[in-house]
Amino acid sequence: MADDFAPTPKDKFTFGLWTVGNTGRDPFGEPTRARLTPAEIVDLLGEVEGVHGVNFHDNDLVPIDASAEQSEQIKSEFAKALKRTKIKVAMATTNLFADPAFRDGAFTSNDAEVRAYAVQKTMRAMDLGAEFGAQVYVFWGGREGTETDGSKDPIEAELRFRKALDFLCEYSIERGYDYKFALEAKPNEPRGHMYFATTGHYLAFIQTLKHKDMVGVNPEVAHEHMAGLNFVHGVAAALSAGKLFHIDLNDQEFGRYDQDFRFGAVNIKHAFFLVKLLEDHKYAGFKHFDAHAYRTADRADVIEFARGCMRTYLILREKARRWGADDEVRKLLKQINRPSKDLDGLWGGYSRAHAETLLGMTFDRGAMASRPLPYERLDQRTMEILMGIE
């Protein structure tokens, strides 16, 4: 029996090393699974079926203290590993967070040596994701940010971050990697106070860089949620501004730490309405699962979590077109918009003759306070279908 929820490579899915790598470790305890070679998690996303390509950090890839030699025998496998599943590297990144040189940030650092080191680094690793045919690379400041603010002056660390894109974004160009950047957002945690901490901080930094063209966002479930924020109007910005480059995908409780759930986990509604609103507007880009397994799970638990996260994706998405097709809901809809060609006409552009028209109308505030507008049989129509009810 045919799936209808079966993933294929041109849904775009994407897994990191480091999500179903993950090794079930948490603050509070050790690991519950054994850490697995690039090449053996390529493998493991091998036997998921579906699924489009792997992300790394550099890190992730190569030890940052690897000799020259191991460095190429991890890559040698991880090629053999890729030819043999036939997954593709999508992503790439820098791991700018985790040694102890960056415990006061990377490009923001206060030490010019760190933030040099910062930049050296992210060239190196931009060198390895072409390498492996890295489309797409994302920039998380996982360190860039304070626990007091007396620490750094918040003008010139932005101004410090600029640079550093503004001279990534050339290398980029020089090299002829075509590499596009995405800039990813958090509102807390390593640190206690994150500079950027949400999408439409970096919307509006972009339009401060020399490439701004070639630098979009990279915004994740959870990390909007952290900051108790609505990811999908997030998402919307991104997809206004033409900045949706790539997209984290997971779940969280609000208010929590940054938990990285399956995706679809927690919050379903949520869930669907992101999912609706990348298939309304065409995303055409890689949808990565920024997420791992419970810390419960064995090997074959991860393989079914990393299933689960694609197969809520797709049926989201046929829970989607239901949901546009249902005659109830078509007639909702039609009940609460009531449009207007000459009324909008007379604002969507400026005119000196529209600005008096507008001057001269006597609208009639009673009327359009008591239509009616059934939001609440609205949602509840999208909870039933959400529920299966047709």
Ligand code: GLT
Contents of the next structure:
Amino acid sequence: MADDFAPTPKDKFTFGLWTVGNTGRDPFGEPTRARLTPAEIVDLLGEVEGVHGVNFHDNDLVPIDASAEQSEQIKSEFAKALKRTKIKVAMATTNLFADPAFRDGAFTSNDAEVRAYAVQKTMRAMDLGAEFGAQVYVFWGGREGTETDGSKDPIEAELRFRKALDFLCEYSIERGYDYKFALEAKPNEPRGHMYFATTGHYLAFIQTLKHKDMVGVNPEVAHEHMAGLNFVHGVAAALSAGKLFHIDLNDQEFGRYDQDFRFGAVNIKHAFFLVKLLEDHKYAGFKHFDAHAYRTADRADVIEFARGCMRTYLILREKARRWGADDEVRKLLKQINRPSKDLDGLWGGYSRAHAETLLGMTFDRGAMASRPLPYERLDQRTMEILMGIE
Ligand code: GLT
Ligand code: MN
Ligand code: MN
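Can you swap the form predicted alone for the form predicted together with 5-thio-alpha-D-glucopyranose?
The complete assembly is shown below, putting the previous chain first.
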């Protein structure tokens, strides 16, 4: 029997070297899985089947202290693995958080030498990404933040971050890289407080940049849920601003640390409305599963984890189609929505005549308040569709 939920490269699903290559290390325990080389990780993704692309931080591919020869060797093995698996490099990014030099931030560090090093490291990482054809360049400011706000003027920090991005946009343009920059927010962890805590912060910040057209966002499910926010609404804000350049899909219990669970593993209803939003609005970018397998997983289970992320997305895509075609849902949506071109037209474009007409109208508040809004029924039907009751 054909599998309706088998991914293909056309679905544009991607994984990071650091996600399927995650060794299971956490703040309390040592690794539970062997460290794989970048080429071995690509081979593993080939075994998963249907994966479009792979993403990396500069140092996921080339260790920070690798010699020139080591670097060439690693890159050549990686290139061979990409060729044999037909997996593409989709996105690249910079590790500006692991090295102790970045303990107080990278672009926002109080130390000018650290800031210059961070910009240099990013330029080199952009070169590396471009060498492998990456189209999107992500900025996640893992250490851009504070534990005590006495340490930095937050406005000065923002200025430093802006200058770095303006500079790096010019670098991308000058080198002809054609990168789309995607800024990724997170409220805390590893810093006590991180600047640009949410996707909304970044959407506002982008408008202050010199090359704002080439900069968008990379929202991550877990990060907005850590902040107690509705992720679907954050993604919608990015989509409607034309700024959804990339997306990090995973899952997360509210109020916990950054769990990076398999997509859909926790909150199937949020995941459903997210997939529905992306599909309804024809998001055509990469869908990156920035998640990792449970610490208990072995290699075979890591493969199951990766398959599960994609399969859940595709099942939810089918559920979204069914939801839209469901007779009862359609009936309810019809009942809920009360369109009127005349009324909307009155305030759809300003004119003095329209303003006067509106000011002169009388509205029946009682009638408006008593029209039925059967959202209980709609939500129950949604849950039934999700639970497989046809
Ligand atoms: C890190 C972080 C992720 C970011 C990655 C990109 S690294 O794993 O938790 O959310 O997307 O730098
Ligand atoms: Mn995360
Ligand atoms: Mn992420």
